[in-house]
Each structure stands twice: as structure tokens, then as C-alpha cells.
Amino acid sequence: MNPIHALPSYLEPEGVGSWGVFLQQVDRATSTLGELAYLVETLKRPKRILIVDIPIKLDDGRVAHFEGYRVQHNTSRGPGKGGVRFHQDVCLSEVMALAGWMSIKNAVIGVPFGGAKGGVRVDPRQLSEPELERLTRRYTSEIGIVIGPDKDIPAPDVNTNEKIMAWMMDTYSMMHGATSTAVVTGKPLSLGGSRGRRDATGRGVFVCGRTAAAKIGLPIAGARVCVQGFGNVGNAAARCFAEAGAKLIAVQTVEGTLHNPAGIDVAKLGAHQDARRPLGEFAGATLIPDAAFWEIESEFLIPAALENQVTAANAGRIRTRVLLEGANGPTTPEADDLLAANGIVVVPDVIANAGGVTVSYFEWVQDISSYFWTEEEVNGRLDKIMSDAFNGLWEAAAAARVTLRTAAFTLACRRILEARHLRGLYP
């Protein structure tokens, strides 16, 4: 590598990790960038990385310390945008990759945001609600120097929700002496949230699946669907498919894997989970070994959990027509190649799960204008934006004879780097 472009040690692509996967994906698109290729190093270096210490007082009087992150990958096209996750395995490499994928996602879908992401290394199940609120507020105060409605707008992600967004919004507002609803998205409706936001990511997965199915002549009615992860995204996607006549035949969560070839009642499974009952007690399906999940024959497979779930170890056993990435980064580059060789259409995360950020954009617009839309308006605009973006991506992939992921990265990288080129360097 040319020493003038040598990466800082914490950005080296060697080794296993989400950031390494992101760099490989950028490298695969580099040869298509033409005159903009001279700027590709911009995509391999996050614009800003903030690591913060989060001390909080626990209910028993002890002081505990947690590590938090906010990474702004690129803001050439607009303010940073990306969620905040609370998870015991959060690390800098993961947050950097998630921020990078947000840059790509926002450029692919065409919303005027850059990419950012945040996280706190904590198991929120080990905290009481007052402790969780103190953690959220202290984290917000620590990253408050880099977020704002026109700088970087956080949103919910793994283990964060509307309540946590409300605490973040309130903390930022108190710090600035005025209510600022547009500083975060995914808020409760009464605090400037958008109708349709809660189901937006899962609905977007369905829109992409429906559009992809039309391209290959695959009917939705009667189609078999397998979902990994039955949280906000997996649940909403399963409901949308069921409403369109498909049947959910397998669900995998951290508790195990359920299977019923005749179909699983999505509403009943959702109610079972909401009641916090063990997965094994669900009467509408049978528990099977987790490894068997990847071998179930289906028309749609939706990994909607965490990164690096579809790998070279299991990709060859997958028997589906369309793989819809509801999670961020669930498929490794090696697995991508195996899936493509087996004729499986992979709809990459950077468009498949972009429904969430699309409606987050709608929420941000509504907050700034103080004019709010109906759920029908939100869903209609989401459907059009995602359908149009997918159709354009499909055509680009077909013309270049590449996968949808390579086409997505090519399109997004060009949009980001064109903005960087036109803006120039300051000073």
C-alpha cells in the first residue's frame, strides 16, 4: 500500500470483523468508479470517531462505567444518520462498519443524509429502568457535541426504542435550552414521531421482496418465508408477507428455532413473545436444531438479527429463492459468492432494510416543518421511494452483469464521491 494512504492501525482490514467486510465490499466496487476512484480512500476512513466513558450511579449506590461510541462515517451528502444500539458485544469495528453501511444505504435510497452509528457496550437486561435512563442521558450528554438536527441524527437500533429516543431528545433539548424534536427519530408520536415508523424497516423488507419476486416471476401468495430474528424488523416483515398471502414456516431467535411447514400464526407468535413466554412453549410450531434453520426450503429467507449470520459455513446449505437482508451486514463476502453461484437472489441490506431510514427521513422533515402526515401518506411514499430505488438498482445490476450488492455499492459510492468531488477540500 502506498504509505501516503496507509490506514491507521485501528482501520486495518486484516482479520475478521464487520469493518473488514465493509472494506471488502468497497474494494469490489472500486474498479467501477472511473474518474472518482481517486477519492475512494474517503470511504475507508470515517470522518469522525468519538469514544466516550459513561459513568452512572447504580441503584445500589455503586458507580459503573460503560464505553460508548458515535461514528460519523461520511457527511458529504448531508447530516449523519444512523441508529444507536445497546448490546454487550458492541465494539468500535462494528460501529464503524454500521456507519459505513448507513452512508451506502442513504445514498442508494436517495435520502439526503450521510452515514453515522452509535452504540454502548452494555447488556441492558442487567439494568433497571432508572439505571437505563441514567445511562441513556449520560451517553447523550457525552456525544452531544457531535449530534444535532443539522449535524447527526440518531435513531433506535438493537435494544433501543421509542422511550430511549425520548430520553435522548429531552437530554439534548435541556442541554440547548429549547425543545429539539428533530435531533433524533423513532420517537413516540406525542413527541414528534412519525406514523408508520415502527414497522417501516420490516415493511421496506417486504416491498423489496415483493418487487424482486415480480422480477423473477415468483408469486407471493403461498410463498414460504423463514425469518431469523423476530424483533421489530422480523415481526413486521412476517406480518406484511402474511397479509399478502405468504406463510411463515420458520422463525429463529436467541431462544431457539421454530418450524411448522403448514405455517406459523404471526399474530399469535407476536403475542406469545410480548407476554415474555419461553419460545418452547409456543403451541403453533415445533422446536428444531438451530443449524437446521438454514436448510429449510423456502421462497424467501430473511436474516433480521445481527451481522455475519450467513457465512461460507452455511451458505452452501441454504435453499431459498430470495434472501432479503433485514439485518445490517448479515452476509459475508464469501457467502455472497456462494449464494450467487447457487442462483439465489440476494437483496442487500443497504436497500432491503432502508425502509427505517426512509421513514426516519420523513420524521425529520415533519419535525422541521411541524406538519405531520397520515400513516397512509407515510406508507405510500415509502412504497414509492423503495420500489423506484429497487427497480433502478435491478436495472443497473442487469446492465453491468453484477450482483445487486455490487450494483448498490457502485451506485452509492459514486453518489457519495461525486458530492465529495464537487465540494472539494477545505481548507
Ligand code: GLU
Second form
Amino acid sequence: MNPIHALPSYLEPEGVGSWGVFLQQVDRATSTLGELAYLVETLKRPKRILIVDIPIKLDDGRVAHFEGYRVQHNTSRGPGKGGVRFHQDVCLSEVMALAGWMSIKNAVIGVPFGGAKGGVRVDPRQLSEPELERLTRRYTSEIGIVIGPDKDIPAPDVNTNEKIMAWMMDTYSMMHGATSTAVVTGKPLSLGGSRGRRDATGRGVFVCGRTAAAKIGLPIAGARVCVQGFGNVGNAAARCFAEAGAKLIAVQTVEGTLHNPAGIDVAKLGAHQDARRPLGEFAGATLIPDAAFWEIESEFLIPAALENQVTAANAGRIRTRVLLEGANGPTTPEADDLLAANGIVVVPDVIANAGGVTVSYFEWVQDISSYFWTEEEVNGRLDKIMSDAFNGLWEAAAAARVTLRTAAFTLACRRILEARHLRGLYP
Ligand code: GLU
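Next block: the form predicted together with this ligand, after the form predicted on its own:
Every chain and every other molecule in the complex is listed next, the one we just looked at coming first.
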């Protein structure tokens, strides 16, 4: 096989992992669905799956093929909504799970969207910028038949950003002969982006952490924070915590694990990363073995990287008060049980990282109305939506004696299936 072609995901032996986790999470909420339970199968089958071949011309003249996906898990409550991920391990079952989590997330926070997700199985670090642009444009044109401002609205996710959203918006607009800013969110400000969108996911993680801390009498000032992943989410969350007086004491990235009990300077680490300098050369902390990360005592632990990080293998060793899921799907159901047994509050992804899609909703509303808000308006409304949603879940979980995750899935499944029930079955 030509090594420039990515391996198709149907050859991936671990293919069902994250989708299996999603199904188990739905199952844990099913017993409480009452008269809506007859519809639960709807959530176990994505509404629509599109797999596309993406051929692009490389800079050296060869043609490389990549596999791309767009999965619309559910659209009962509104158009599909969810990010696009560029990563070498992307596979269909992962994108299915990520789309499912978007359906739940959007229902939990009450934005009028269904759930969708996209991905391309590619290591973007191997591509030049012109190659990355060609890949993005060809992917957009291939999924162009299923996306649109009132059909399905992509956004950034792992390894995608404002620049990529600008190319997606432009490609879709060229295909339709008219500029369509509301087809993607997370765009640059000058192309219909929203103030506050870039930091929104991390800010939302912080709002959940602050609200959870208030429930258990935990002060933020002086609290110790550990973050896995220092991309868009981990960086902004750490910054918000530091601004509120907390201390970032450990950071784990694909390059290694940094530790400094006296506190890591978030801005300096961000600048170090932006300069693409090796993690080990960062002067403000020491490198420790990766496995030690999970055992560091902290008040807040924030997995903000990929799925399946907190498992039965490490959950029992975690010593934190609040686990805030900045990433999607970082915790397996077995790990959930171990963490609950140890009294650790787990704020699940479907609320903890919902700040991103909340401000994506604001961006979509602003684009459609062609009226743009100030950063204070965006951040104020984000804070209110997130803290209200969190407080509601906290009460529901306490009343039903279930975890926050099961309370969130119960609420979301009810909202989705109620919409499904009212719409009825066509034809
Ligand atoms: N990719 C983000 C998420 O997983 C944002 C999705 C969006 O804004 O549509 O929630």
C-alpha cells in the first residue's frame, strides 16, 4: 500500500470503542425514560452517515487519498451541529460517538440543534498549509450535500481552527454562489465569527468548575489544577482558573508531562508552545513520567485531550475533588463507577465542554440576524446558560441519586425523544 494513503478505518481493530461507550451511557438513562422509552432505539442509530473519499494533490505532484466523515446523529430538535476533527486516528465509530455526544450536549444546554460531527483521518502535521487547504476544501465540497445553515453546521474541534472554518465557509459559499456565513461557526471575527468563541469551551469548563466548587464548599483561590491537553480547551480553561486565583500544577501533552507544585505560568507555557519549542525545554516546570500525572493530588483535574483517557486502569489512583471533562468522552463507564465510589465529582463532557457549542449557537444567531454582540454580552450569556444548566443537573442528580452524567443523559434523552414523539414517524 502506498504510505501516503491513510489506512481506512474499517481496517481498525478497535473500531467500536467510543460508540460502545456512548451506547452504555444511553442505556444507563433508559430506565428513567418512562413512556418515551419505546423511542430509545432512535438514539442508538445515527440518522445519517456520509463517508467520503478526499483525493488531494500533494505539493510534489502526487495524489493522496484520505477518508472523511460527516455523521448526523439526530436532528429531531433542529439542524445538526458539531465540530470537524482532523486526526490520524479518526474512524467512523469515533465520529458516530462524537455526533451522539453532540445530540446529548445540545439538548442538555437547550440550544435548538441536533447532534452531528465530522472528521478526516489525517495527521495534519504531515501536510503543508496549501495541502491542508486543498484537503479542507475538497472535504467541504464532498460533505456539501448534507451541510448548510439550516441543515448541519460544522465548527472547529481537535486540530481544526478559525482558518480552516474560513476555508470551509468560502468553499460552501462558492458552491452556492452566495456568501453563507452561518454554514459554519468558529470563524474569524472578520468573516462573521463571534467575539468570545475562541475561548468559549475553556471558559465554560471554568464556569462548570466554579459552580460545582460552590456546591461542595471548595474555594477556587489556591485550588490546584491539573490539565491533560494544552490545546484550545486546556489552555483557555487553565487561564480562566489562574485568573480566578487557582494554580496550574501539572500539564500533560502528547510530548510529556510537566509538574510544578508551586504553579505553572499559563501565559508563559502558551507562548512556549506557540513558539513550537519542545515541552521539555520549558523552564517553569519539571518533566515527570506520564503515568504519574493521574496520581497528582489536586482539587480540579481537567482531561482536555481525547477519548478514553480515564479508564479502569487509572481511575482508582486519581486524587482530585472535581473531574471536569474538557474533552469529549475522556472517561469510560467502568472508570465512572470507580470515581463515583471514591466520592469524586465528575462533571461530564456533555455539560463541562458545552461552552463551545453555546457560543457557536450565539455566532449562528448573530450571522442570521447580521447583528453582532459585544464580548461582555457573549460571556455574560454563556455564564448564565452554563451555570443554570449545571445547577439544574445538580438538583436532578441529587433527587434521582444518580451521577451528573446519568442525570444529563436522562434530561437530554427526554428532550430529544419528546421532540421525536411530537414530530411522529414519517411517512
Ligand atoms: N467541537 C466542539 C464540541 O465538541 C464545538 C462544536 C460546535 O461548536 O458546534 O463541542
